[in-house]
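Let's start with one chain on its own, the form predicted alone, as structure tokens.
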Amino acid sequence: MRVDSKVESDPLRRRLRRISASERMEEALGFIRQFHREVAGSRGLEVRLKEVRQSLRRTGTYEHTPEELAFGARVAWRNHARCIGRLHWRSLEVIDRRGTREPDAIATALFEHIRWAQGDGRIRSAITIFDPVSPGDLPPFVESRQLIQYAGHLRPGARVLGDPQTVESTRHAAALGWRPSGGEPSRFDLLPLLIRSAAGQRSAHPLPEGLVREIHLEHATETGLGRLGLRWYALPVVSGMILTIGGLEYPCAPFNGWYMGTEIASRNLADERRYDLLPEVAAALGLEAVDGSLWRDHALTALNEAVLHSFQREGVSIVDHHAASEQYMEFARTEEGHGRTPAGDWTWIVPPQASSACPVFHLDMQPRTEVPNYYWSRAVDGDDLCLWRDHEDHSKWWFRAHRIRHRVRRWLRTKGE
């Protein structure tokens, strides 16, 4: 596949968190203490703290052990306030691919991730972690927001055939020689992986034929919906987020869980800025799209029913929004039982369908921004992240000063831009 010459822009550096050497040291030592507190016990703690301090002072970075890396990735999932499915955070399979730097080798490793996580349909949560950022070195990373995405083909009149969210990625892929496997563009063309090398070159890596499992969407009773030819892929693998553990940033760390039905039906297929299919679905159901008829509600329900029915028919893991809400409630109770305050962003946790009928709708949530964590970019959510240190024995005034210090640091960074 064709490779771009070096791209002069530096999109990764613009997305990374801005933290000082002292903040990096603080986060690193805090994470090591947390690892020993929750996993390894006190034995060897002081020796490890000394190693990390010396390495950071000498080189500006340090290296996580495989055990620390696995723990950090799982705790980052536990801490992420926007995820409803954190009940099973301990079961995350961590695949350590540090040292793999060639784009072709990265793509091969990610194809293996997809194959393993899909399994026989019983999807397994996994993350594959590549090199972290180090002083003077930006490692390779995946530019695609997800490993599996459908193309968005821009047509005359600013119309989009496919997914409007991926128009830019589709343009880049086409510039690198990619063409839809069927020849002619369609609404559901699988995009290649877009990987940017350490040298700044972008390359496209087509997904192997037969690798991605796609689910053709049909309704159990409404046959008209099945004639629309809709489908969606079985495995959501997020690749556009940066993993931060103990002051180190891992920009290439794709991870997956499994779908909640509303993610596909109520958002990906129904949002006006995405596939915007509600008018088509309503027509297929014989609904008249008039004000006051609640036709959108009926179409949304039918589309959700079709997604759940189709995934279950194929034996592929999926959860409905009511079950996911109950699982989140159990997660919150478990966290509180361990003396931890669960992070929760209400606008992300509450499902878009039948919201007030889900128990999470009525739950008070704290959108905590604790590290380790995952973030999109410093402008969106990265600069809010910090070490909370709730477990430490300090007065409320100490914790208040700690929060104020973080806000001042953030303000100074913003002012210096």
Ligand code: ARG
Given for the second form:
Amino acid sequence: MRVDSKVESDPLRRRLRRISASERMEEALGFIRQFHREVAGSRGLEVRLKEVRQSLRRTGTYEHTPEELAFGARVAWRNHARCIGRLHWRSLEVIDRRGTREPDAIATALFEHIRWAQGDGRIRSAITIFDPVSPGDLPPFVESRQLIQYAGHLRPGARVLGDPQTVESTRHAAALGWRPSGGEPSRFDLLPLLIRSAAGQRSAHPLPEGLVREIHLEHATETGLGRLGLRWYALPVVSGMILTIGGLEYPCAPFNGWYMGTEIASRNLADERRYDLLPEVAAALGLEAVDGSLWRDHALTALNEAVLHSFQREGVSIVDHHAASEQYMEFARTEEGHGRTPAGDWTWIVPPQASSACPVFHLDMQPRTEVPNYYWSRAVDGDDLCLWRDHEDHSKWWFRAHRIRHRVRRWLRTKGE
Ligand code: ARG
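Which structure goes with the form predicted in complex with this ligand, now that we have seen the form predicted alone?
Next comes the full complex, this chain leading.
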């Protein structure tokens, strides 16, 4: 482990939701009620409400039981409007690591998470949860957006080598002495984990040799594609989001699912701001990049085929966008069956490939932002989150009124700053 001696201003504080003590109380009690309604039954509810109320009044915080924590993390997933894979929300494995605070120990726990979730290729969804924020304590957290990611090397006068999304992390890692494992920078260098300690110090923790499963990409029939030397990792572990449950913020709670093919093929490798590989792929397919020829569409389809084919060849879990859409439809039906309307953000749920051929394209969605949930920062999505008083199917107008009320409250609060 390498440690940065500089203590900088803490970027975490600026990302946390701003909620008043009374909103925190409301969210806490609302969550405890929900936990009892859905899981624990009415026994013990009143005692627990009283306990939480008192603890919040006295100390400004309270502690979730392991059962509440597990339920909260799963419901946060169920509530997350941008995720198409929520059919499986109940199966999330929750690893409770509250109390682990040393950066080295955190890194070790997260390597263990990766090992377990990757398994033998049949990926299992998991979340590892560390300490929540409490009055006077900003706990350590992972600064990297994902536990596993490729470096982006800035080169003067040339394109970024690798993933342009990680240029800043790559710079931080390099400042801590990290060098690509092959010596020379390449397109697919695994970055170390960047962790911020409670004292605000950044440290870099290289992923142990052999831990990360990566898949070499090739196409079943287009051999030229396999010669490009493309690859991707098996496990997406989002570590840059904050988990909020019952008014408590958990800034260090990395979670994983498995990939939908388009995330890699249509976005990570294809976006101009990412690997921008469509011209290279088209050339490998022998396509001429002529306007009006739909060469990008052909390249995208071939790249998607290659990703699905390669993961399947290696026995690593992956879902194509048609199957994922079907699963989302099933999720929506199951939720309705429980008297709940799933929150859905159409712009995120609809896959970037064959959109209108996927049933979700034609589905009406409510982009509700309900707690418990996961968010990046208050500026992006955190300040929109709020408690929904009941689980009835609200009318569009009720929904709009609620949003406006929430916005006014938020405005009143920020005005004072
Ligand atoms: N879109 C991100 C990526 O391409 C991963 C986000 C989470 N995805 C998932 N299937 N659980 O790396």
